[in-house]
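Just one chain follows, in the form predicted alone, and it is written as structure tokens.
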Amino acid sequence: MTTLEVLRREAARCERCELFEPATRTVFGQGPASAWLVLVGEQPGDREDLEGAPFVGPAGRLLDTALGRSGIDRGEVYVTNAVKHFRFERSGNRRLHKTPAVGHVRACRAWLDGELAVVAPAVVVTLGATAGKALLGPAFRITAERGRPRDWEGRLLVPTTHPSAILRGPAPERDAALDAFVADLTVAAALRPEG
């Protein structure tokens, strides 16, 4: 049986698509292999690419706040992304996020499937449209399905928005968007198995 460490070492050498070339490193998931909950985001951002860990930048700080408000301890959650390399375009000295293409998601799917197989969580939360489509297919629509648990491959899945969407939203609407995000995570928290 494989382990997260074996998958992490193998993914570090991944060249299944062109994103490995400009990225600093593969950003693999983090958290306990026994996690009851897996959070799946889109891809690493600039900070994550530089530090080699998922959700450590501004979106990660917002995620930590929302998890705390929903009663979920990040230390018992496995956090990963659908795509393991940062896709970006340069603007001067800055590296600006660029949404991964379907081919990038497909190239990384084996890594995500491996993580889910090893962790075997009771609940999966997809963060944003890219993660939702990665697991649920191209017909997935975040606005229609967020916060609604569904059966998926023997576990429960709750789609929600990505914390970076809250940060990019209009300032007057951020508090309400954060409250809605917390409400979705609270739905996931209520699905935690007993024991």
Given for the second form:
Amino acid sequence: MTTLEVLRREAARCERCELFEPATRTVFGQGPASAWLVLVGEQPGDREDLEGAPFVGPAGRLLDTALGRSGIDRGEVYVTNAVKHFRFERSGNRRLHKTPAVGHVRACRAWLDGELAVVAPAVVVTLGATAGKALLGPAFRITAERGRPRDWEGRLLVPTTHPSAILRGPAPERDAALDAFVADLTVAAALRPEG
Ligand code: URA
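Taking the form predicted alone as the starting point, write out the structure of the form predicted in complex with ligand URA.
Okay, now the whole complex, with that chain kicking things off.
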């Protein structure tokens, strides 16, 4: 049986797709191996690529707010991404997020499977379409399926939106979008095993 540390070390040398080249580093998941909940995002952003940890930029701050409001402590959660390298395109000296392709998600899948096997959480929450499709297949649709727990590979899985989608959305709708995100996370919180 492997450990998160072994996986992290191996993933740090990952060259399974071309994203490793322009990215600064592999951004592996973070959190306790005993976590009851694993959150799966899309891919690291600019800040995450520089700092080497998932969800530490603006989307991460919104995620922390939403977790707090739903009664989940970030410290009890393992947070990771479907793709472990930042995909971007340059615009001047800025690096702009570019959605990973199916091939990138596929190439990275072994790391996510490894993390899920080691942590063996009771509950998985997918954040956004990329993570949802990574685990549930190409037919997955957030609007139809978010907030509804389902059985998935012996665990419960709750799909929801991505915090970046809330940040990118129109300002007047942001509060309602955040409330809906918190409601989905509250559904996951209610699935926390006792003890
Ligand atoms: N968005 C993600 O999907 N993951 C991160 O780690 C940061 C932003």
